[in-house]
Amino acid sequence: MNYPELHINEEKCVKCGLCVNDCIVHCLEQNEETKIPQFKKYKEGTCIKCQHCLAICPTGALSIWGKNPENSEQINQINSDELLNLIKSRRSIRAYKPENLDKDRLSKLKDMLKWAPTGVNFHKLHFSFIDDKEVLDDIRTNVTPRLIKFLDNTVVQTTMGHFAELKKPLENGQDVIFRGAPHMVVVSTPTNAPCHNIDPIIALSYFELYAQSLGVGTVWCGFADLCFRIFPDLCSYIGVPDGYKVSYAMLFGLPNVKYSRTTQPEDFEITSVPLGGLRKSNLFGNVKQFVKNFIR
């Protein structure tokens, strides 16, 4: 097991204890005499590399895991109205220009992903990027005839609902799976990841909003995701590591459509929780909800 190296610049350290208080696994303490932060005895191995201690230090006195504060960026206050407008204006793009993204934007999109949060900082997501339109064209050419044959099965037609309706459009040459997109990112996760069903979705949510800010369109592609489950050799094609499973796929590229304004969606149901609600619960209701929580 690798243990973290903790370095404190004692000339800069103001002994405020912020790093100790913000350590989510409580592996830090202040030395009783000097008040300088240090690892608790035998607790180094519990560090999850979140770097909260590095980020919170007001004077930049703390380095850990070989990460130095001078290599971090200062935090800037952003305009909340502009961020909200970005969220409001995001659309699922299903019409793309038949050209590759420039390398600069591709590089920025990939680099951003390391900041997507994961459960207990389990930083082992894998992202398979289709950087070149010709690669996705090759996947299209491979998948389409196999999918038509798969959808020709009577059992599939009666059990797979809307997915089974794709057979005719596919036979007519419509790219109803990959939407003519030049690029795709497929996220996979280790089967033992603590939050395997949530982390990939968080990462792609970050990805699509950052893509929007770069003028890049995206669409969550459940049909493509299903293709990876039906045809496991596609997982090998895109380099999904052993011990990993595909979680979801997102298409992206330069949009071939322009939206002029935001939409006006209906409100979700929102409940403000009152004090004392736990005292009103009953055994039957609790059992019923417990079953619902685990059955979908």
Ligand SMILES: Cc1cc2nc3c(=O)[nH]c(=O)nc-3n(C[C@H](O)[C@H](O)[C@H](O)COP(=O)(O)O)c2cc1C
Contents of the next structure:
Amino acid sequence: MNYPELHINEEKCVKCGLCVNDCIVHCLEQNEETKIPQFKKYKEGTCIKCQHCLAICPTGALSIWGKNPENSEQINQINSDELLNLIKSRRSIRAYKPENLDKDRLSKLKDMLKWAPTGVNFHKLHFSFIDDKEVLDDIRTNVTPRLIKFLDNTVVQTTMGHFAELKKPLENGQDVIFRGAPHMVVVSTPTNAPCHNIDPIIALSYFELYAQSLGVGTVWCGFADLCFRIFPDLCSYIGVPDGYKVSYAMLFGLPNVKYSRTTQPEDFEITSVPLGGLRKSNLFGNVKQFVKNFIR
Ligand SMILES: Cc1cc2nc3c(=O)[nH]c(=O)nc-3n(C[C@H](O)[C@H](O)[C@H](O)COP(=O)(O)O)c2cc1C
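Complement to the form predicted alone: the form predicted together with the ligand:
Then the entire complex follows, led off by the chain already shown.
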């Protein structure tokens, strides 16, 4: 097992105990005499590398896992109205300029991904980046005829209604899968990741909004996701590591369309939960309901 290295700059440490209190796995304690933080005996191995201790220290006295506070960034207060406007003005882009994105924006987008949270701080997502439009063109050229053949199958036509409808436009040369985008990012996760269903979606949601702020258009690509499941050789082509499973894909590039205003979506159903409802529940009823749902 990999043990964390913890270094405390004793001149800077104000012995406030914030690092100890904020540790989710309670592996830190203040030394009884000096009050300097240290690992609890035999608890080093439980550290999940979240670095909350490094982030919370008011004086920058704590380094862990070789990460020094001097290399962290300042925390700025952002304008919430601007963030909300960014969220409201994001659109799925299905018309792209043909050229590759510049290297600067590509590298910013890749670098941002490591800040997406993962369950239990597992942090082992794999991102396959199609950096060059020629690679995505190659995938398009390879996949489209195979997909048309696959969609010819009557079982597919009867069981995968929505997907089967793609056959005609694909035959007519419409790129209804990859939307003419120059780039794609595909996220995969180890099958044993604690939150393998949700981590990739969070990462792509962060990616999408940050891309929008850089003037880069994106669209979730549910159909590409299906293609990876139908044609496993595609997974090897994009370098999905052994033991990893493709989760989702997102297309991106410079938009060739400009939206002048936000949309006006219908409200989701939101209810405020009243106090006291749980007091009426009984364990027998809960078990009965659980079994009923399970059988169904
Ligand atoms: C999980 C998910 C999968 C999607 N898959 C596709 C897709 O395969 N192709 C596509 O053109 N749009 C896809 N979309 C985009 C939705 O169709 C889009 O969000 C919806 O039309 C509303 O448009 P907006 O995103 O501009 O608000 C997907 C969206 C999500 C969230």
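As the structure is a prediction and not an experimental result, all values here were calculated from the model. Between two forms, the rigid core is defined as the largest C-alpha subset superposing within 1.5 Å. Positions refer to the first chain, counted from 1.
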| request: Verify the C-alpha shift of Val287 between the two forms: is it 2 Å or more after superposing the core? | output: yes
